[in-house]
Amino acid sequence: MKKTIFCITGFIMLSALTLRAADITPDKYWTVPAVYAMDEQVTWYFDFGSTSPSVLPDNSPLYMWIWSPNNPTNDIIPLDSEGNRIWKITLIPTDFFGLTQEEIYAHSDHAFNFLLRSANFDDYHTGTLVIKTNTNYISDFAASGEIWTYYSTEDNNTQAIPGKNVYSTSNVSILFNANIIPEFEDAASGLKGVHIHAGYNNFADHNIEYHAWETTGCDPQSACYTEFKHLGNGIYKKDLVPYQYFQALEEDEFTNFEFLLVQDDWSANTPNYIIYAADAVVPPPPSLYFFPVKISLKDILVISRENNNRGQFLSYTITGGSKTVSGNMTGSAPMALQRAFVNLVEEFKGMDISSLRVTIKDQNDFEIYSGDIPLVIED
C-alpha cells in the first residue's frame, strides 16, 4: 500500500513539473528612440534569439503583463513579432497609461515594471523586466546649460547612456538647446527649424548635407530628412542609427560622425561637433594660448590653437584703440596646430592703449574666443 501511494505521489509531482511554465529571458531589450519624452512615441524591442524555438516558437504570440505605473487594460497586452525572434510594442506612454508626464516620472517605482508571457501563462514567461523612467533626460538637459549632448542604448541596456557606447548600429539621440546660441532666432518658439549637416568619419565618407532648397519629399539631404524635432522651449532632438542615417553598410569602417547644426536658411550655425565610436581613439580637446604670458606693445604676439576639428580654419581680429588688424591663422598641419604671429610694434606703434581686444573665429563665423588682453608697460 505504501508503495502504491509513493508511486501516485511521484506521478503527480512529475506532472506538475511537466506543466510548469518555461522560463524565457531576452538576450537584450532596448528602446527606439534612445531618449524620449513621455508624450513621444517609443518602441520597446525584445530579442529572444537565444531562446530555443521549441520553447518560444518563431512569431508565436507574446503578451505583456504590466503593473507599474499601472495596468491600463487590466489584461495582457499583445506584442508584435518583428521577425528574427524579435518582438516589439509601440506606445506613447502618456496615452498608454492615461497619466501625465509628471505623474509617470513621479511614480514611486520610477520604472515600467512588467513581464512577458504566453496567453495562459502556462507555456512560457519571463521574470520581471524593468525600463527606467526616473531620469527626465529632456528637463535635465535643458537645465544643464549645455549647447548639446547625446545618448545611446546598447548592450542590453534599457536606460540611455550619456556620451559613450556608440556603434554604427546604436540608437543615438542628440539633444540641442537653441536658446544658448542667440543667432538661432525664433528657434525657441519652433518658428524656424534646426537641421543636421553631417558626415561619416570626419566627412570622408557618406555625407548627408543639409540642402535648404530641397523642401519636398524626405530624401537624404532634404529639409525633412535632416530636421530635428522641436520638443518645446527651444529644445530639439534628432534620433538616428549611424549606419542607417548615413546610408552606409554595417561592416563599413565607423570611427565617428562629424556634424554642425544649422537653422532653416543657414542664417545661423554651430561649430562642428563629433560623436566618436566606442572603440575609437578620442583626440584631446582644442587648446588656445597666447605668448608671451605678459604682453607689451614691444612684443610679437603669438596666438596658437591646437587640436582643431578637421576642416576648421581660424582667423583673428585684434583691436587696440581706434585701430583693428586681422588675418588668418596658418599651420603646416592646420587641424593639429594653427598659429598667427602679430607684430605689435609695427601694428600699434606710438598708440597710448592699455589693452587689446582679441576675437578668433572659424570659417563659418563661429566665435572661438573673444576677450581683452591687458598690456604691460615696458621701460
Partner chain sequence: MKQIKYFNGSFLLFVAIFIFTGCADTDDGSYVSPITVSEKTNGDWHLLNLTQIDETAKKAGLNPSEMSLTDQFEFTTFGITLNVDDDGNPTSYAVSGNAPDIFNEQGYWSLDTDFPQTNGTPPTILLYGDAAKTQKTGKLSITGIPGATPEMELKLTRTSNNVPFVSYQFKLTKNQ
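Take the two forms, find the largest set of C-alpha atoms that superpose within 1.5 Å, and that set is the rigid core. Numbering follows the first chain given and starts at 1. Predicted, not measured: the structure shown is a model, and the values here were computed from it. What changes on going to the form predicted in complex with the partner chain:
Positional change of G232 between the two forms stays under 2 Å at the C-alpha, relative to the superposed core. Shown in the overlay between the two forms, fitted on the rigid core, is a CA shift at P72 smaller than 2 Å. D352 shows a C-alpha shift of 2 Å or greater between the two forms [criterion: core-superposed Cα displacement of 2 Å].
Show the form predicted in complex with the partner chain, please, because up to now only the form predicted alone has appeared in this conversation.
A lone chain is what you will see next.
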C-alpha cells in the first residue's frame, strides 16, 4: 500500500513538472543582414508576437542553447530583448564558435541548430530552430559570373531568398562583383570603393545620391552612407532596409528602388538596375535581336532592343574589314523599344568581308552586346 501511494505521489509531481514546461514557437525569425560572410557581424531576430505573455512575459529573460556547429561556452547564452516581443542576439560566427568560415560551412549539419529557453528550461522553451548554412551565398555569387544580385529575408523565411521581390521593410543584401566590368578594375583590386546612387520608385522620390565630396560623418548625404562593404576579391555588399535607407515611411508607396553602382570618383558606373516591390508589376527583361536572322551585304540590318531600363539610351558600332560605322538606336518609347536600321548596301559596298563585328553600348559606355554577325553569300 505504501508503495502504491509513493508511486502515485511521484507521478503527480512529475506531471506537474511536465505541465510547467511550456513549448513556445517564434512567429518568425530572421537574420540581419540577409546575407553575411561568417566573419561578419550578424543579428538573429526572434519574433514571439503571438506567444501569450502568460507563458513568455514581455522582456523576460531568454537564452539560447546551441549545439551545432558547437556550443562555444557549454552553457546557455542570453539573448537581448528588443522590445515589442522581439528578442535578438548579435554575433560574429567565426569568433562566436571559434571556427573558420570554411569549418562552419563544412560542418556536417550545414546549419546552426539551437533552441531558445528559460534559464531553468522548464518555464518555457522552443523546439529545435534552424538557420541553415548549406549555401555560401557570397562565394556562389562570385562563381556565378553575374554582375549583381540581391537577396532578402521576409515572409517568415529564415533563409535569404535570391532575387525575390522585396517589401519596403525587407532586409535586402545587394551583392556586386567588380571583377566583371573592366572599368571597375580599381574596385576589383580594392584600390577604390563602390557606392550606390539610388532613388525610390524610379528616382521619383526619396533619392539617396552618392556625394563623393561629403567625406565627414555617415548621415544620408555622406559618402559613408552609400558605401558598399568590400568582402574581398572584388566582391562588394550593401545591406539595407528600403524604407529606412531611403528615409521614407513604411506606408509610403514603394514600387521599386532604382540604382546604379559607382566607383569612388565616378570613374566607372554601372547602368541602372531596379529591385521591384513584391506587389509591383515587373516588366519583362530586356531583349536584343537582329533582323533578319541571316543577312548578306546587300541587305538592311535592323537592330532592336526591347524593355530597356529607364534612362538608358543605346548606340551601335559595326566594324566590317577596315570600315566602322556607328549610330544611335532610337524609339518614340525608348523604354519599350530602341531600334536602328543600318544600310549595309551602302556602308560596306564592294567590300570582301565574311562577318561584321557589332557592339552595342549605352550612353555610359556600358556594353550591352558584342559579337560577330556572319554574312551570307547570295546565290
